[in-house]
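Here you get one chain, nothing else, as structure tokens; it is the form predicted alone.
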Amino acid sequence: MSVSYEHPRPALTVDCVVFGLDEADLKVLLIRRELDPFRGRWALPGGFVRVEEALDDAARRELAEETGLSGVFLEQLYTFGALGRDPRERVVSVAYYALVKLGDHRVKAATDAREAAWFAVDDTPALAFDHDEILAVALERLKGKVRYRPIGFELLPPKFTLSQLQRLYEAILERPLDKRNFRKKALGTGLLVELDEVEQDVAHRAARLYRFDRRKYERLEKDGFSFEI
């Protein structure tokens, strides 16, 4: 059976922040809008959805659509809903964010994406829309909850230094660590598992590798295991 509505409702966006890391600097992934309004403006990946689509599925195609990523770590962030955020009409948004490891993916614009690329998020252009403020949400966010949850590890190859593994979270949190102290507290986890391998090709004396083990992880949050760095 159809309903009809007397009242006028908001429309429903999805927009997408996504974190990457290169060397020792977080990136943030922004499109220059093809289409009004904010033409040519830098903004962040999204768009509207659909009526049959999930929240999830919506922000998965459109990042699929305008950067050509798939296959990457998204979480629900926040809903953004001011008067006046959008110039077309009322319209509400749910934001994600996403983490990618840079090397594992190439961005290509597409859609009503002019072009995607990778700005450090601390020299960002002004973007259109709210999105300033969702970047500035988003980065907060990322920043508490790396400290409590291993998401890190998303934006790191496979294998790994302890100093990648430093520099991360320094870049994330924004303020140097103390090397001895963190690795101490890295490496209690229980987490880390020591590779048989060191660094390839590289001019300084070749650190060893560890990777994530992400299958103990989950069998010891089942548990009420608390991550901690």
Contents of the next structure:
Protein chains: 2
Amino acid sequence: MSVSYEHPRPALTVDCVVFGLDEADLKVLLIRRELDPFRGRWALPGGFVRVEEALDDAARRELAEETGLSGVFLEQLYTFGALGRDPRERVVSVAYYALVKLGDHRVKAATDAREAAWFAVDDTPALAFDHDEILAVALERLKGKVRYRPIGFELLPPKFTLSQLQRLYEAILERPLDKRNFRKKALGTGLLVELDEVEQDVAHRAARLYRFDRRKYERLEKDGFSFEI
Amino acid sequence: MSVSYEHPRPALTVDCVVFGLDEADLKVLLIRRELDPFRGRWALPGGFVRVEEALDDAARRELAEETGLSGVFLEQLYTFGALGRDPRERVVSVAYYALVKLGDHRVKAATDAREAAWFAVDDTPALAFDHDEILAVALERLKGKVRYRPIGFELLPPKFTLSQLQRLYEAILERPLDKRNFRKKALGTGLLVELDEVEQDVAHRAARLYRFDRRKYERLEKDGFSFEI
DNA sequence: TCAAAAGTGTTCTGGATACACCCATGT
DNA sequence: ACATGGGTGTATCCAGAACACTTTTGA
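Previous: the form predicted alone; requested now: the form predicted in complex with the DNA:
Every component of the complex follows; first up is the chain already shown.
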């Protein structure tokens, strides 16, 4: 199969920065490259966009193929198109970032045929291509977005404690938060539903579980809401 | 000249949403298409990315070629890649938005060989391709960004009055602002330099002129600043 | 009874908002 | 003199920040 064009075209790829939360650590999912260039180096999952495939679909497909993940929160990040970012030829990459509930997926990704592993975001090896830069931009975006959009919940299980939520925000923002103020503000949004359950199997007082009220958020979002942590 | 590839590739373009301020109105620069598809319809300036050209460079080149603009503030917006957004073939477009000091460029753009004109952003004709959507996203972005980055100054001449600045913010945010509070806040940033000049040729008390202190802003930006209007 | 984390209230401060009048200038 | 926009100060309110102790539970 071969096609020809009047003018040369850049190749188009998608790359995904997949974030997960492991206890109190923010992690990113990387895969080890099996082919040149950068064979053996860790990289972001990604690949070529097909000609009959929307960008978001390409990102989801690559994510599924390379890491087994599906049904995750996914949002476009930025498009990287510097000359020379791929040593073979001109490649423009539309980067996405994804947020996954890590509990479900931890093992799967690590035992896939393709070698994949979670790394603490501040302790990654030198990545292939310009993926270090992409990761940095994704972290910046996450840090900014989490302050005015309740996307953090995408990283938590459906039922969570306020302490888990606080640790999440602390991990993303990279600074400690005051417990009382945090709880006041989190509950003050009115977007947390108090459940009649507590966490299990802990060696201390069990914390109450909450869930995120997505419906309510979506309703608020319609008519000029405002969410902040 | 013809090239061939193993797999078909989407074509890659850039499109630019160029904003300018005309008195108190926010305007966008459009060009009339001379070719099919959408011949005769208004569209955003843009065109194909060359294979040896960075994305930003492509955006600047197209802007210069189609509108005569150069040296403007330009930032990547979002990449649009839905299927069918171009009726001919698969085209992915990296959209940019630009901010220009309209005074300098008003005539030039309108008298270029190619027909180009400024339209009030809330009174544009139906645009070619998905350019209505791109424009909407750009407006959203501008509205958000102007609140925490002093990019508004890119739309004003180097010397401006506080009333001009206020009208600019009112135009972008689409709501009136209190004069006293606005001045307090604007001056409170410490980023405005009071000049020993006043505006000329007005039929009332002449307002003092200010300039934006870009150096100071860049210094602040380095070590965790914070700018808000 | 001890360890470990859950849970809770108040004070203070600073920025956001709301609001109305006098001033300078050109016609 | 008058019309036009320039320029200024204060009171109120609310959200954010700072801060420490008691409670519950399992080991």
